[in-house]
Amino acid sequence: MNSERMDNRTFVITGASSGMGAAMSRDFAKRGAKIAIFDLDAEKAGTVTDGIARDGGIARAYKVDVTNAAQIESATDKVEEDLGPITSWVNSAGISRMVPFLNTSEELLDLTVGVNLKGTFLCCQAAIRKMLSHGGGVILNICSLSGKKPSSWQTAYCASKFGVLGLTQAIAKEFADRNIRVNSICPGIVPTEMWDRLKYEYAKKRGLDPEEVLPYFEKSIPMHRLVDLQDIINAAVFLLTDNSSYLTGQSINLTGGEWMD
């Protein structure tokens, strides 16, 4: 771990009661870092805060749905009250399923670019009007190399990561000016909870063993490695520290080699 400090800094981050949302929450928190978590599992999200506050951080979780602009401009205001003016905010929260394109239904796409798309989209407006009276501050949008590289059975999830560079890249423009920096980082596999469940559905679509899936992965990727929840922090705290401070409406590829552009 490197020893950046963030000290003074409010951060929100979504759907951080799991996987990279979590682990973020962990380590800008033992950074000085104070934490507020948004996510619609309050229990989990809880549990994550409690530990952060054993270790000696602060960390407010807060039950949101990250669809519902009103849930998000009524928590962006009580983490405020809670925790003092909000500086940095990460989009952690999606979801993804891998079913064929013809058998993706109208609920299943609806779900997938509401969450991914809308509520990053929803997010970044909720963390822009507070860093404008703030004078500024910085947003990590988490992608995936699915927002580069295509691939079959995750039309929606695909079409919703496109989506969210394309939303990374118009709102870095158009606020660049106003201290307000956007960038987003694009990991390949994450071997986090979700991929507990992906694994089955990739088997099938592959017509492996489950277990053999994320080796599959492994041999492909140059590095034969999959992505560590320390490249993800790594990666995050750069773009959200002055390490990166002339960098805006870029994707950090996490994908060990396997997609570069």
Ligand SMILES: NC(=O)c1ccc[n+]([C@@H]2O[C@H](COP(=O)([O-])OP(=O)(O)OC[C@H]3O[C@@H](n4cnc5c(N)ncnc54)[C@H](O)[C@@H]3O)[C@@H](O)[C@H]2O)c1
Second form
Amino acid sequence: MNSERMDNRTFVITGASSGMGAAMSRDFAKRGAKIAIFDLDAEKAGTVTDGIARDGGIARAYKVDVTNAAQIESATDKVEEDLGPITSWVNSAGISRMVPFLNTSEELLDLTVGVNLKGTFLCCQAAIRKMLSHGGGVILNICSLSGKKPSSWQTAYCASKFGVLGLTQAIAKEFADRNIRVNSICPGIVPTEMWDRLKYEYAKKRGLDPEEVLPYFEKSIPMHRLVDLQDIINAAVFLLTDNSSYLTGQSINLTGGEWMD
Ligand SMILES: NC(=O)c1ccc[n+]([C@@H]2O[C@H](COP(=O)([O-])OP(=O)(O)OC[C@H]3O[C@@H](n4cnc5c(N)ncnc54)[C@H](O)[C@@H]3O)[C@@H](O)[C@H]2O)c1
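To complete the pair, please output the form predicted in complex with the named molecule; the form predicted on its own was given just before.
Entire complex below, previous chain first.
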């Protein structure tokens, strides 16, 4: 871990009861940030905040469905009462399924686009309303390699993540002169809980054993390894601090050399 501090900063991190969001929450709290977790799973979010508190950090969990604007708005107000002005926001809540295009139900399309794209959209609105009222801030959207590279059986997911990149760029342009920066990262495969189910779905697509799926990806990536949570943290810290003060509307590919555009 580098020594960059995040004192006097209040973060909202969505989807942080698990995976990348949880890892960023723990790391940023150690750097001095106050962390508000927005997640559907309040119990798991509480486990993350309890762990942060045991390590001497400050964190609160809020049960929020990121597809619900009213829940986001009221939790955002509560965060400012509890932890002070929101300076920083990470949108990590997301879902992913692998299903052939013609078998993708309208329900799965609505859920995927709802959480990944609409959820990011609504959370950026809530973040920016607060940030404008206290002089600026910084937002990071967790996009995906699937926001740039098409994958069969992931049409709803790709559509939602390509949308997140467009959204990130448009918001970045609109608020560039108001001291609000908005960037994204596009990771390849990060072995979080998301892959507990995806490995079965991908195994079906390729005719593999589920336990062969992650090693199969490792072989095909130029660096021959998957994305580590520390890779996510390193890129996030860069994009969320003044180290990247002239960057907005950008996306960093964390793909071990697999994708370069
Ligand atoms: N794991 C990967 O390989 C990978 C790669 C690229 C991008 N991503 C993206 O990174 C982000 C984080 O993924 P992860 O691997 O940490 O996943 P994860 O499944 O471990 O965590 C996702 C979190 O989102 C929460 N969530 C889901 N729907 C929600 C909703 N409606 N409201 C609030 N919270 C909700 C879940 O409860 C969970 O805590 C996602 O946006 C995902 O699409 C993941």
